[in-house]
Every structure is written in structure tokens, then in C-alpha cells.
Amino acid sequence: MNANLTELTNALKQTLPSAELEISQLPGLPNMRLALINSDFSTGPLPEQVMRNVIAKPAYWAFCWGSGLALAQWLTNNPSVLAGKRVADIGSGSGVVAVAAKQAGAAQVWACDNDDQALLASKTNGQLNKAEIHLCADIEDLPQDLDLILMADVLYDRSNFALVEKIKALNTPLLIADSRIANIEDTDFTLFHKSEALTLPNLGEFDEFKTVRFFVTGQPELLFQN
């Protein structure tokens, strides 16, 4: 086990002492593996102290959330969207989208997350897949000349719409994939694609969240121009 994977495992155990990391293959992404929480982790009630740990440090990065998986699959199937471009993944979590972007031909990729453990997960999963990922803790530290910004599974919290507005102010095309919302009440966004995916490992996610909707600012057809 490499040093980063060991550190990441220790971080997970700080929140969930009985959990382990497994190197998992992802559906629709034959060239990607991620270090994720063990698929047989108990879905039963957690001890009180463990619940407090989850609230304090939820370790959401130990899952490949459904919208992130769907976006990674879409990027893999549409490499022209990324060819030679400088891309950022905001709220990177496990790093699945950042890794997929690099594998699909992006020239440079930044994984941006305000959780230090999520950045470690993105770094570790980048290394597992031999994908060079740059790390960033704040969108204000991103390069000014990005070609595309990606977000997946971020709008579960309505307060994060303020983050969307902040990112839009960067004047860079923004692509959002999310299963928790049916629409974005902002005329700058166009719904251009739907797909289905569930979080991995699936520890009881409701099917109502399996439909992932893709929104983009500007004109969707421009995404497919080289």
C-alpha cells in the first residue's frame, strides 16, 4: 500500500473505524479504479460517537456518487469535449470526474475541494490511474484561463447555488451533473443530457436519485466542437 493510500485509509477510519478502502472497478469506466469504502460496510445504525464523527467529518469522498459516475462516463464517451483543454472539477470528492477528464484528453486538470481529505482522495485516485491531477482548495486559486469547469453532486445543498453564481462570475463554461435537482432556475443554463447512475458502493441509495441531469452554460453544441 502506497503512503497516500495508507494516509487515506487512516483518514477514513477517523470517521468510520470499522471501514476499509477497496480498490474498485467502475461500470462504464474500464480504465479507471478508485479507492472507495468497502462495499459490505454495514448499513445498520452507527454508534453514537461514530455518528458524531460522521457529522464532523463525513468522508463523502469515500463514495463514487452517482452524478460523478455519470459525468465521468459521459466525458469518457465524449473526449472531444476535453481534448487539449484546461479543466477544473469543483467539489471533486473522490476525484472520479477529475481523473476521467484527464484520461479523456484534457491537457491539465484541477481537482478543487475545501475538504483536505477529499483532496487527498483525488490525489490518491489520480495516482492509482496514472493521471496527473493538480489540487486546489479554493476556487479563487484556480487558473484564470480555464476552458471548462465541471461540477457533479454538489447541489444536494441549496446553499451551494451561491457557489454556482461565484463560479459563473469566472466567465468560463460551466457543466453541472446532478441527480438531486430537476432543473436549474437560471436562464444561463441549458439541460442537454440525461443518464442513469447510482452511487458506488450503493449502501441503500433511493432509485429516485438515479436520473442524472446535465446542464451547461452557453450553447451545448459548442461543447462538441474541437
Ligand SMILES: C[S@@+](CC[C@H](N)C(=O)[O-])C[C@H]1O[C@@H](n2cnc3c(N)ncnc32)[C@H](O)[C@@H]1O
Second form
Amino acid sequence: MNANLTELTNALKQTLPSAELEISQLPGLPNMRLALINSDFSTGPLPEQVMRNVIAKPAYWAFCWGSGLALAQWLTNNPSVLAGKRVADIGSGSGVVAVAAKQAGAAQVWACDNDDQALLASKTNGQLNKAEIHLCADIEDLPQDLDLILMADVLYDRSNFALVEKIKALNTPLLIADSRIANIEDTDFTLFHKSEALTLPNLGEFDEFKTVRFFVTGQPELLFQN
Ligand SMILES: C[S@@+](CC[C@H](N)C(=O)[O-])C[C@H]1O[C@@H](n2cnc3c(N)ncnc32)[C@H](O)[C@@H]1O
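Right, and the form predicted in complex with the named molecule of this protein, after the form predicted alone?
And the full complex, kicking off with our chain again.
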């Protein structure tokens, strides 16, 4: 196992002692492999101290969230959205969206996350897929001249609507994929696509969270222009 995978496994075990990292294939992404929590990890009730650890430091990066999967699949099927562009993935987690963006033809990709373990996961998963991913812990440190900003499954935390406002102020098209938000209630965004996806490994999510909605600032057609 390479040093990054060992470090990530140790980090995961600090939260979930019986968990392992498994190199997993993802539906609709035949060229991608991600280090994710073992697929047979029990989703049953956790011991109290483990639950406290999960709440204190959730290893979001050890899952490929449904919205990230749906966005990665859509980018893979729509490479013209990325061709030659400089792109950032905010709330990158495992890096599934960042890796898909690079694989689909983006010139440069930044994975941005405020969890240092997620940044290590994005870097490691980039390396597993031979996709060069730049890292960034704070959107303030992103390059000014990006062409597109992506964000998947970050609005589970309503306080992240403030992050959306900060990103909008960068005046770069922002594409949000989210299964928790049915209506973004912001007239700057247009709903332009829906698809179905589940978090992997399966967390047994409610049916209402299987539909992933794609919103973009500006005209959706502009996404496809270079
Ligand atoms: C549910 S995970 C989604 C990860 C990935 N996009 C996916 O779809 O698989 C949310 C991620 O957003 C990150 N995050 C949450 N709030 C953030 C913020 N304010 N700035 C940057 N990252 C944030 C978390 O650390 C976590 O990695």
C-alpha cells in the first residue's frame, strides 16, 4: 500500500476502528477507481464513542456521495463542458468530481476542501487515476481566472449557502449538483438537469435523496461553449 493510502487508512480507523479502505470501481465511470470505505461496512448502530467520533470528524471523503457520482458521470458524458478549462471542485471529499473533470479533459483542476484528510484523499485518488489534481484548503486561495466551479453534495449543511455567495462573487460559472436541495431559491441559478444516483458504499438513503439536481449560474447553454 502506498504511504498516502496508509495515512488515509489510519485516519479512517481513528474515527471508525473496524473500517478499511477498498479500491472501488464506480458505475458509469469505467476509468475511475477510488479508495473508499469497505463496501461491507455495517451501516447498523455504532457504539456510542464511535458515534461521537463520527460526529466530531466525519470521514465524508471515504464515501462517493450520490451527487458527486452523478456529477462525475455527467461530466464524463459531456466532455465539451471541460475541454481545456481551468476548473475547481469545492467540497471535493474523495475527489470523485475533480478526478472526473481531469479525466474528461479539463486543463487544470483544483480540489478544494476544508478537511485536510479530504484533500489527502483527493490527491491520493488523483494519483490512483493518474490525474493531476491541485489542492486548496480555502476558496480564497483559488486562482482568479477559473473557467468553471463545481460543487457536489455540499449543501447538506445550510451554512454552506454562505459559501455559495462567496463563490458567486468570483463571477465564475458555478455548477451545483445536490440531492438534498429541491429548489435552490436563488434566481441566479437555473435547474438544467436531473439524474438518479446513490452514495457508495450504499448508506441506505431515503428515496427522496436519490434524485440529484444540477443548477448553474448563467445560461446552461454557455457551459458547452469554449
Ligand atoms: C458530503 S461530502 C461530498 C464530497 C464529494 N463532493 C462527493 O460528492 O462525493 C461534502 C464535502 O464538503 C466538504 N465541505 C463542507 N463544507 C465545506 C466548506 N465550507 N468549504 C470546503 N469544503 C467543505 C466536506 O469536508 C466534505 O468533504
